[in-house]
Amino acid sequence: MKKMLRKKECVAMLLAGGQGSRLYALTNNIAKPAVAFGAKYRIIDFPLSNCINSGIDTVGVLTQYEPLELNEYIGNGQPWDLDRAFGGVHILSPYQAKKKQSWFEGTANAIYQNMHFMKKYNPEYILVLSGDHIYKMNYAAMLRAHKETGADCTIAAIEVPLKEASRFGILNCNPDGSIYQFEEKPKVPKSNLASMGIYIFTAEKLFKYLEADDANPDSSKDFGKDVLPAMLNAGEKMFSYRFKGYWKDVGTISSLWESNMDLLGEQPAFDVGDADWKIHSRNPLAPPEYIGAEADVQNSMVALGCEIEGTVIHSVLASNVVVEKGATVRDAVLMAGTVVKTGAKVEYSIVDENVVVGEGAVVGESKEKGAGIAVLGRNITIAAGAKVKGGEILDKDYKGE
C-alpha cells in the first residue's frame, strides 16, 4: 500500500527582511514589518491575518535585517492561530550552507534559499507576499482565479495614479487579464496597473525558474527584474488579479503617517474594526486606558494603558502612552510608552516607542505650514522647552539649539 504524503495545497512565503531605510529613525534597530501601526498593531499583522483569514495556515517568514524584535513578536504564531503541529508560522533566517555564503541576494534568492521548507509540505501553489503593506485581502479568492485561468503565475494588481506609476512594476494586460508585458519601474509607463508584490505561482513552475535564476550569474535575483520577465519571455501563462480595496505601501514617513490617519473618523478609509475580517495582533499586557476629567480627546484612536489628562486631537496613540495636563497632541502618531509632559505640544509628528517629550517642549509644526512630518526615534528624550521643527528627524536625545 502506497504511503500518503501529508501536504498543504498552498504555502505562503512572506518577505519580511526589509531594512526600511526611507523610514529613517523608525527602523534604526528593527525591520520595517515590525514597525508599530494603528495603536495596537505592527505592519506584519496585516499579511499574517490575511493568511489565516484566507485559510492559509503555513507561512514562512523570511527575515534578514535586525530580525530580533520581529522574531520575538511573531513567536510561535499563536495570536494569528498559526501555532500548528503541521504547518503554522516559521521564521526563516539566512544561514550558511556548505556550498556558499548565505545572505539573501534579492527577493527571488530569498525564496530560492528556502525551497527545502516549501517542498517539505509538497504544495501545489506558492503565495509570495511582502511584509510592509497595509491592506485586507482574501488570498483564497486570488487562488481560485489562478486555478480558473490555468495560470503559471498570477500577480495581484491595483490601479494607481498614472503620475505615480513609474514607482511600481507595471503590468500591461490583454482584455482577458493575461499579461503580455511586465515593466519594472518604467520611466514612461504604458498603463497604471501596478503590481502589489503579491504573487501566486504553480509550485513546480516556480521551483524551475528559481533554479534557473540562481544559476544565472547575470541575474540580480529579483522577482520583478528577473524571474517574472523570464517567465513571460518563455511564454508561461501569466494573469493579473485586480484588487479594488484599500492598499498602502508604508515604506515612507508620509505614507506611514497617512495610513495611520486613514483609521480615524466616523467612516475611516481603512476599517480595522471589521468583525468579518479580523486583524490579529500580539497585544501587550496593559490596564484599561484612563481619560482624565479635564482631558479633551477628539477623533483619535487610544490603546490600552494610556493615561490622558491633556488634549488629544486626530491622533493615534499606542499602549501605555501618557499625555499630562496641559499637553497637546494633534495630527500625530505616538508609539508605545511615550510620555508627553505638562505643557508640551506634539503636532504633525511620528514619535517612536518610549520617548519623553519634556515640559513645555514643542515637537513639529502645524500641518498647514507645510514643513513636513517631525520624526523622533525610540528611547530618546526631548529636553524641557526644546523645539523640534517640522520635518526634522531625530534619533538621539535633544536639548534644543
Contents of the next structure:
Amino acid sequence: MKKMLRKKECVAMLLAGGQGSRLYALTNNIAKPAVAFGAKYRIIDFPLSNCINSGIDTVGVLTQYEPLELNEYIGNGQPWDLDRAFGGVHILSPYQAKKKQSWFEGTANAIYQNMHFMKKYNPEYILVLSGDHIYKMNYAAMLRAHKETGADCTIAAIEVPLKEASRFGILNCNPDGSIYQFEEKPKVPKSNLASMGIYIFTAEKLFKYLEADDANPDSSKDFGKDVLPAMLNAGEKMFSYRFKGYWKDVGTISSLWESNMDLLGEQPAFDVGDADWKIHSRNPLAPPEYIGAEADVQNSMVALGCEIEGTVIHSVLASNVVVEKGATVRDAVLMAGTVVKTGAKVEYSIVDENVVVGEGAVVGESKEKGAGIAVLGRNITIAAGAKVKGGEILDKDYKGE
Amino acid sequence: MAHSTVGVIFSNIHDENISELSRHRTMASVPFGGRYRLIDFALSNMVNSGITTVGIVTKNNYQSLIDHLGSGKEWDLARKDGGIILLPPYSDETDKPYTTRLEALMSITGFLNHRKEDYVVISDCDGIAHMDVADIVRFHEEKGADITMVYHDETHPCESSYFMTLEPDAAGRVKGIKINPKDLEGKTYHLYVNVMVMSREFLISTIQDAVTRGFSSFGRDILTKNVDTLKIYGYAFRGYYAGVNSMTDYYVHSMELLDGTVRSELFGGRDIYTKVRDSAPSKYLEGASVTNSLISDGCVVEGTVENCILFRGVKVGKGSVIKNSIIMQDTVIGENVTLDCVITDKNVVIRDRRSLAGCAELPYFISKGRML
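Form predicted on its own done; form predicted together with its partner chain now:
Every component of the complex follows; first up is the chain already shown.
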C-alpha cells in the first residue's frame, strides 16, 4: 500500500530577523522578538502562543540578526507545546547552498529561501507573521474567513487613528472587504485601515509569486513593497480581515514602555492572565516572589524570584529582580535579575537584565518632567550615588559626571 | 559521580501524619512553598546530583502525582533510558498490594534488577532539604558501608507515627537504632530523615533474603536486628531540614520560608524543579498592601496580606485582611474577609465578609474545593 502523504493544512512562517534598531540598547545583542516583555514573556511568545491556541502546530521561525538568544529561548518548542514529531517549531537560519549563498534579503526573500521547508508539509495555506507585536488573535478565524471569501491572500487589518495612518501600510477596500489598493505609508491616507503584517496566502499562489519575485532583479524582495502589489496588479483576489482588539507594535522605547503599562490595573488594556487564551513562555526556575516586611507594592506586576523590600509603584518587574530597603521604583520596567540597591530611585525607565543600580543612585526623572524614558542596557552597573538623566540611554557602566 | 546511582522515591509513606492534606493525594503531591509539591525537593536533589533514573513507588491516590510529574520533562527526566519510572502497586490472586516499605521494595525487584547503576538512593517525600546526594554516595563508598542512613540533629520530639533515631559513633558507624523512642523531650537526638544509600546488589540480595525468611518490616527485621553485623553508617546532614510530621509541622515549616536564610538554603545556588502552569505574573492592584509574604504567579491581590504564603492563582479581594495563613492554588477570597492562621487547600472559595481564625499550634484547615 502506498504510504499516505502526511500534510498540514496551514504552516506559519514567523519573520523574526528584525534588528529592532529603534529599541537601541535593548537590542544590542538580541533580536527584537527576543526582547523581554510583561515580567515573564518575550515578544515572540505572543505570535507563538497565538499559533498553538489557533491549532497551528507547524511554525518556521526565520532568524538572522543576533539569533543566539532567540534560538536558545525557542529550543525544541516545548513551552509552547510545539515539540512535535511531525511539525512543531523550527528555526530557519540563512544557509549556504550549492548554487548560491546569501543572507535573507527582504521579508519575501526570507520566505522564498525556505520554500523547501514549507513544501515538506504539503500545506494548503501559509500564514506569514512578524515577531514585533503584542496581541492575542485567533488565526483559525482568519483562516476561516480566507476560505469563505475564496481569497488568494488575506491581510489582517486594524483601524488606527487617521492622523497616524501615514506610518502604516494602508488597505483601501471595497464594502465587501476586498482590497482595491495597497499604499505603503501614504502621505495622504484614504482610509485608516492599517495592515498588521499578518498574511494568509493560498500556498500555491504564494509559491508562484515568490518565484516570480525572486526572478525579478528590480524587486526589493519585500512583501509590502513587492509581492502584495504584484498580486493585486495581476488581479488576484485579496481581502482584508478586520481585527478588533489590542494590537501594539513594540518597536520603540515609548511603545514598549506603554505596552508594559497596559498590563496593569484591575481592568487592564491588555490581559495576559486570560485562562482561555494562555500566553505560553519559557518559565523561570525560581521560588515565589518575597515581599518584605517594609515593602510597598502597588499597581504593579511582579514575577517569580523577586525580593522586594522597598517601594514599587506602577511598574513591571521580571523574575529575580531585587529592590532593597528604601529604594523606590516608579513607572518603570525592570527586566530579569536587575538589582536596585538601598535608597536608589528608578523612575520612568526601562532597565534591561542584570543591571545593578548602586546605593542611592537615581535613574530617570518623573514622567511629568517630560525628559523621556531612561534606558539602561543589560549587565551594566550604575555607581552608588550616580544620576542618570531622564531620556538617557546607556549601555556601559556609569560612574556619574 | 564516579559511580552511577539510581533513585527510588516512596510517594505514600507517612501519609497518615498529615491526613488532612493527604486525603486526596500522596504525600509526594502535597503542595508546599507556594508553587511546589513535596516530591520536588527529593526529586530535584537527585537530579542536581546527576541522577537520571528515578523509580517512584506509588500506592493509592496517585492521580495528582501522575498529573504533577507528567513525562518528567520539567526535571529533565523525560529520557529514552530511565527518566521517571512510576512503580504502581502490584497484586494478583496470591499477592495483595504492599503494606510495608519492605513489601514495597519486594514488589520493585523487577525494576531494580533491570537497572545497571551501582548504587540506589532511597528517599521519602516528608523532608524538605537541599541535600547533595552525590556527597552521600561518596561517603557511603569511602566508609565501605552496607547501608548509609542520613540523619539530622533535632531538639524537638518527632511527631511522626513512625520514625527512627540513630546512635552513630565518632566514625559514623551506627551502633544503635531505635524505633519510635519516647523520652526525647529536651534532648538533642539524631533523627533518621528517611534517605538511605545502598549498593543495588546489596539491596536486591537483602530483599531476596527477607522474602525467604518471611520478613515484613525493613526497620524492625533488617535495620534494628542487624545493627551489629551490617556496616550501617550515619551521614550527618547539617543543613536546613524540615520534616513534615504533623499539620503543625507543615504550618511551622511553611512559615519558616519567610526567613531569608531558610530561603537561600533551600533555593539558593541551584534550582528546584516543578511543574509549570504558564500563569501570568502576579498583579498587585491599587490599594494592595503585602508584607513579609511569598506570592506565586497568577495571583491578584487587592487587599492586605501579611505573613502569608500564597500559591498560584490566588485572588484576595478589596478590604480583606489575610494574616499568618497559607492559601493554596486558585483559592478565591472575596471582599472584606478576615483570615488569621488559616490553611486553605486548593480551589477554596471564601465569600465576602467571612471571618476565620486558628492559631499557630492548630491552624484552621479548609479542605479542597470548599465554599464558605
